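Next up: a single chain in C-alpha cells, the form predicted on its own.
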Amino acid sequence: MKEESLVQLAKSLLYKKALVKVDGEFVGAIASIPRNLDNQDLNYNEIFIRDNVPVMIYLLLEGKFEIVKHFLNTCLRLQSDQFQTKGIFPTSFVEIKGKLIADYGQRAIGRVCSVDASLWWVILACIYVNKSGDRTWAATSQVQIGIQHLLNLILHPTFRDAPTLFVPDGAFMIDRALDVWGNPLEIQVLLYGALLSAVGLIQIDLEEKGHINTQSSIDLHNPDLRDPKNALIGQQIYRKSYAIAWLKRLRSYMLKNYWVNSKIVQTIRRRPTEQYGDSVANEYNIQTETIPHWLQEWLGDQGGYLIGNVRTGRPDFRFFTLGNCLGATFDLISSEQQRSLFHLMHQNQSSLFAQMPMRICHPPLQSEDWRKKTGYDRKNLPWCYHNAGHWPCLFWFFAIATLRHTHRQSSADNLMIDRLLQDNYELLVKRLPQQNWAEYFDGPNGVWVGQQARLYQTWTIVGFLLTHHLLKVNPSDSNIMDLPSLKNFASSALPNLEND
C-alpha cells in the first residue's frame, strides 16, 4: 500500500470507526475498533482518557477543537466527588442508553485507580488552550474548580517528605503487577507536567480577572480578595504558589535521584552504606549489588536516562520509554541531558526499536523475578505485553521529543536522530497494516503480534497518523506539547503565605 493511501485508510478508521458520540456530539475514540459489533469484548468499547491522549493531540492538529473541548468537558463532568476519590478523573467512560457510566478503578484488575488519567486531563486541557487560544474556556468556574479539586488531591500532606507521588502497581499505562509500585518514573513526570499545566491555567484565569499585574506578581492585599464571594480566587492564589514551590522541589529531586549516566553510577557504587542523620551521601541505602551488570554497556560513555523508580534499597534501573520521552518533552531534563538520552536510545536501538518501535521497558523481569513480582502473570511473560513488549503507540512520543530538541539545538547528533526516526517510520508503514494495527507485539525483537493483543487498536492507528504528520507534513508542530516554563513561574513574585 502506498504511503498516502495508508494515511487515508488510517484517517478513515479514526473518523468513521473509532470516534463515538456522547450527547449527540463526537467526544473521543473507543480503545479498539470491534470486528463484530455484536461481540464487544472486555472494555475496549469504552473511551479511555489515557488512550485518547494521541487522539486529542491529533484532532487539535486537524483543527477539530470542538471535539477536544467536548472530551475535556465530559471528563470534567465525571470528576469524582466521592470522599476517598474526590478529584480523580475516570480511567474510562461509556454511554449506555443515554447514561454515562464511568470506571474509577472499580472494574480494573486490583481495583486500582488510573492515576495517569487524572494527570493527563489537566495536561490536555493546557495543550488545548494553547493551541485553540480558548482562554474563555480556561477561565470558566467549572474548569478552575476542577483544577482545584485535582490539586487538592495530589498536593497534600503524606507520610513522606519527598515531592513524588506514591502509587500502587497498576496505576498507569503499565496496568498490571510489574514491580512498579512506589514512585514510578511515568507518574512523576506526568505530575511535573500536570503541575506546570495547572499553574498555567490558573494564571490565565487570574489574568482574565485582573488579579495579576504586568510583572505577574500577586496582590494579596487587594481588598476584593478578602470578600468571601472570592473564595475561589484565594484558593487559586494559594495553590498556584504552592504548586510552583512543589515543581521546583520535584525537578531537583528527579534530577538528583532518577537521572543516571556512567559517571553517576561510578559515584553511586562508591558511596558508603548504613548511614544515618541529616546529611548522608546514600540516603536510600543503595548497595552495590543492586546495580545491574548490563547497565555499564547500556549507558556507554555518553548515554544517560531517568531510571524507573527510587525506593529504599531497591532502585529500579529498568528503562521506561514513555517516562523518559515525556521527561524530554516537558523539559524536566536539560537540553544536554536530552542529547544524552537520545544518544543512549540510538546506541541501544536493537533493544528499544528492533522490528516494531518501541519497547515499553527494558529489560524484562525474568525467572524468579517474574514469578514473585508479577504473581505468575501469564500476560506479562518475559518479552510480552508490558514486560518488555513492543508498543507502536509509543513511537510518536519519541518523535515529538526528538523533533522538539533538534529544532532548538544544533548538534552533530541531529542527523543520527533523523535517521533513526525515518528508519523506524518505514517499519511502521510496512508492518502496521500487515498486522492489522495490533495493540502490542511480543518477543525480543517485537516480531510477533501480542498473544492477547487487540487488532485495530485506536492509539496504534492514531500514533501512526501523528508520526506521519510530524515527520512528513509539518515537523514544526512538534511544539504542540510545549507546556508553560518553570523558569517563567520561578521568576514571578510570590506571596508570603505564612504572613498573609
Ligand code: GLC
Given for the second form:
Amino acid sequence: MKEESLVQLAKSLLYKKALVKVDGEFVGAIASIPRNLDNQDLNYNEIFIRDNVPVMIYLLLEGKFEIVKHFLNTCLRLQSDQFQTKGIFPTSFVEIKGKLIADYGQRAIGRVCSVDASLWWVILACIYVNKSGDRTWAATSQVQIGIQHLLNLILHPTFRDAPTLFVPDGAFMIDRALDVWGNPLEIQVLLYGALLSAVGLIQIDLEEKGHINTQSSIDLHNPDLRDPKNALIGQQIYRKSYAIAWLKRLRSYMLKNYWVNSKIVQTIRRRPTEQYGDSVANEYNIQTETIPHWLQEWLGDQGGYLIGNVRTGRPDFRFFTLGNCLGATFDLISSEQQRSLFHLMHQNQSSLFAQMPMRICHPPLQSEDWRKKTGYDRKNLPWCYHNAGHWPCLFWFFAIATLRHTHRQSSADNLMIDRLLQDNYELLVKRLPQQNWAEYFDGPNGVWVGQQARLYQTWTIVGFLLTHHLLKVNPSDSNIMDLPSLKNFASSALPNLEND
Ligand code: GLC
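Form predicted together with the named molecule structure, per the form predicted on its own context:
In what comes next, the whole complex appears, and the chain from above leads the way.
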C-alpha cells in the first residue's frame, strides 16, 4: 500500500472506529477496535489512560484541542475520592448504560493498579496546556485541586527515604507479574515527568492569580496569602517547593543508581559489600554475582542506559525501552548520556528493533526465573508479550526521543540515528497493515504476531501516525513532549520546607 493511502487508512480507523463518544462528545479511544461490536473482548473495549497518551498527543498535533480537553476533564471526574485511593486516576473506563464505570485495579486481571495512569494524566495535562495555550483551563480550581490530590499521593511521609516511588508488580504498561515490583524505571521516569508537569501547572495558576512576580519568585508578602480563604494557595506554594526539592533529589538519585555504562559497571563490580553508615560505596549491598555477563557486549565501549530497577541486593539490569526513551525525552539524562543511550540501541538493534520495532524489555525472564517470578504466566512466556515481546506502539517514543536530541545537538552520530529511524519506519509501513495493526509480536526477532495479540490495536495505529508525522510531516513537532525544565525552577524563592 502506498504511504499516503496507509496514512489515510490509519486516520480513518482512529477517527471512525477507535474514538468513542459519550453524550455526543468524544471521550477517548478504545484499546482495540473489535471485529464484531457484540463480541467485546475482555477489557479492550475500554478507554485506557495509558493507551490514550499517543492518541491525545496525535490529536494535539492535529489541532483537536477540544477532544483532548474533554478527555482530561473526564479522567479528572473519575479521579478517586475514596479514602484509601484518594487522588488516583483509573487505569481505564467504559460507558455502561449511560454511566462511566472506572477501573482502578479492582476489576483488573490480577487486581493490579496502574500507577502510571495517574502520572500520565498530569503530564498530558501539561502537554495540552503548552500546545493549546489554554492557561485558563490550567488555572481552574478542578485542575488545581486534582493536582493537589495527586501530589498528596506522592509527597507524604513513608517508611523509606529514597525519592523513588515504590510500587507493586505490574503497575505500568507491563501490567502482569514480571518481577517489576519495587522501583521500576518507567514509574520513576514518569514520576519525574509528573512532578515537572505539576510544578509547571501550579506555577501557571499562581501567575494567573498574581502570586508570582515577573522573576517567577513567589510573593510571600502578598497579604492575600494570610487569608484562610486562600488555603489552596498555601498548599500549592508548599507542595510546589516540596516537589522541586523532590525533583532534584530524584534526578541525582536516578543518575547515581540507575545509569550504567562500561566504566560504571567495572566500578560497581569491585565495590566492597556489608558496609554500614552514612557514606558507603555500596548502599544497596549489591553482590558482584548479580551483575550479568551479557552486559559486557550489550554496553560496548560507548553505550549507556538506565537499568530496570534498584532494590536492596537485587538490581534489575534488564533494559526497558519505554523508561529509557522517556528518560531522554524528559531530559532526566543529560544529552551526552542520551547519545550513549542511542549508541547502545543502535549497537543492539538486532535485539531491540529486529523485525518489529521495538522490543519492550531485554532479555526475557527464562526457566526458573520465568516460573517463579511470573507465577508460570503463559502470556508472558520468554520472548512473548511483556517478557521481551515486540510492541510497535513503542517506536514513536524512540522517534521523539531521538529527534528531540538531534535537533538540539549536531553530531556525526545524527546520521546513524536518522538511518535507524528511516529503516525501522519502512519496516512498520510494510508490516503493520499486513499484520492488521497487531498489538504485539513474539519471538527473538518479532516476526510472529503475538499469540494472544489483539488486531487493530489503537496505539499501534496511532503510534504509526505519530511516527509518520514526526519523520515525514513535521520533525520539529518532536518538541511536543517538552516539559518545564528543572533548571528554570531552581531559582524560585522557596518557603522553608521545615514549616509544614
Ligand atoms: C494490556 C497491556 C496494557 C494495555 C492494555 C490495553 O493489558 O499490558 O499495557 O494498556 O492491554 O491495550
